Ligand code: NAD
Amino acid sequence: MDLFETLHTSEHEQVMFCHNKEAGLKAIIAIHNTVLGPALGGLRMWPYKTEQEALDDVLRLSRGMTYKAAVAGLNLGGGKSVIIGDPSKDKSEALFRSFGRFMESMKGRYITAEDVGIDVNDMEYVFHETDNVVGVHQVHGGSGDPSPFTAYGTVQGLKAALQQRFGNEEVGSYSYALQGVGHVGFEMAKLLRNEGAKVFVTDINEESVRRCVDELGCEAVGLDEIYDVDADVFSPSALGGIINMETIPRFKFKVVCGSANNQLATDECGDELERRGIVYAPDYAVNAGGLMNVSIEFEGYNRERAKRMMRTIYYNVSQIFKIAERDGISSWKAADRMAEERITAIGKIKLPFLGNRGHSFPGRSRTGH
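Which structure does this chain take on its own in the form predicted in complex with this ligand, if you write just that chain?
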């Protein structure tokens, strides 16, 4: 494979291969784009079968972070990192500290956080070697569990989607089919039930379903049945790829809006939803709450500001629908276009030399939140 040809196509700025024999570290850090700011994206640990598989994953995920941060209106770029290894047996203090030292050498161009296969203890070791970590434990001034914010942000995106489809945003007047009631899904169910909405839930974890039924008054449906539920809104909060050519024909839904990543199996599935008059709120725009939440750590974490920032998701999703109408394109494509337009516009105002950033003013916020 021609690596530079791949980077040329995917438009990555930098890829760093990190190796430490003693610690058994094999990691890749990918920086896709830093026009808007330092590249932020989680660290994933996975027993990739081949190095190519690890590289493909880190390139795809880092690119996705560029788009997510751009649509969220953050001054952040896109990056991601992967450690090749089995999280159940290959972890050690040396491994994560060695990774942290490589990160430190990047002088803040890349900022990391927890992702699949990584827990708060692993991050603690990375944090020993570099400050460029977000989502650290609250005892270190971090933002803690992002899930309630992600759910709250998803509801803001939902309101914009309801407005687009029905001309009002009365969350409680509609019915919902929730796929997955884990960290985010359960919080979503809670917010929807608080508004008096009818909520159908499914999950492979029966205990999670029971909790929604007993504590929140949701109605349980089977794992596959969820696609046939006669509800207004489908809200995926579990897996990716669930909106595909097999499931779409079964939909009676009028809106799709949920927290799961990569909901569309293919871009054509997004077009198919559009063709059927189903409003799709692009996943990476509605689930940006977790990213927004950690971004506040740069200026000193504050829960109230985090919550105010989540509300901008309403504006972002509305803007995506406007671009879709302006250009006659599907919403998934309009989201990408919104990201690209912002990066291009901000890229043009960057001066060649910013000089020393000068003073810092603790307690002040550039975001206005």
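For clarity, every value in this text was computed on a predicted model and none was experimentally measured. Positions refer to the first chain, counted from 1. Throughout, rigid core stands for the largest set of C-alpha atoms superposing within 1.5 Å between the two forms. What changes on going to the form predicted on its own:
- Put the two forms on the same core and the Cα of Met245 is off by less than 2 Å between the two forms.
- Core-superposed comparison between the two forms: CA of Ile84 displaced by 2 Å or more.
- In this overlay on the rigid core, Met106 has a C-alpha that sits 2 Å or more away from its partner position between the two forms.
Got the form predicted in complex with this ligand; any chance of the form predicted on its own too?
Next comes a single chain, given without company.
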């Protein structure tokens, strides 16, 4: 693999490989674009089979964060980080503090938060070594677990998609096939059930499914059966790449709108949804609620202000549908175009973010440092 050619093709600005043998740390930090501001994106811990697999994932995810921040109207760029390891047995204070030291050396160009395999306790250790962490506990001026906000924002995008397909926003009038009921998926199920909607759920974790059935009154279906459910909306809230040429022919859904990242296996799959008359709400526009929530921390966190910001997801998704109609393109391409147009416009007046050692978050307690 020609690493520099890969970075040239993907247009990444910087990739840092982080290794500390004593702490057991093998991590990669990728910064895709900082035209709009410092790169923000979560830290993921996953037992990747190969280092190449980890690199591919962090490059793909960081690029997605650039587009997510741009469409959300935030003054942030795109970045992501991954730690190679099993989150169920490889975590330690030394591991996360070592990672935090590598982050601190980037002088504010990259800001992290929790992602798959990471929880708020892990982020506390990273926070010991660097200020450039969002989503930490409220006692430090953070916003805590972003899952409820990601789910709330997803529902705002869902309303725009329902309006586009059915001409109304009556969430409770439709049925949903919810794939994945982890932190975000469970919150999504709760919101849908609160509106009186019929919700089918599936997840690799049987206990999570049982919780949705027992506490929320959802109906459980098998992992593969979810694609055949006769529901109005398919809501992917787990892994990416599940909308592909094998699953699409099974869809009876009229709308696809969920919180998972990278839902389309290929761009052609987005075009195929369009051809079949299925309204697709682009994932990174819909699931930006968590990112919006933590971005508020830059100015001093306020929960109500965060929720007001998340309601703009309805407007953003509606604009994407308008661009798609204006330019005669699929919604996934319209979302990319909306992001690229903003980055290009701002890029004419700004240089890439070079970092600022004095960057700080208002109202944070540094106790424990």
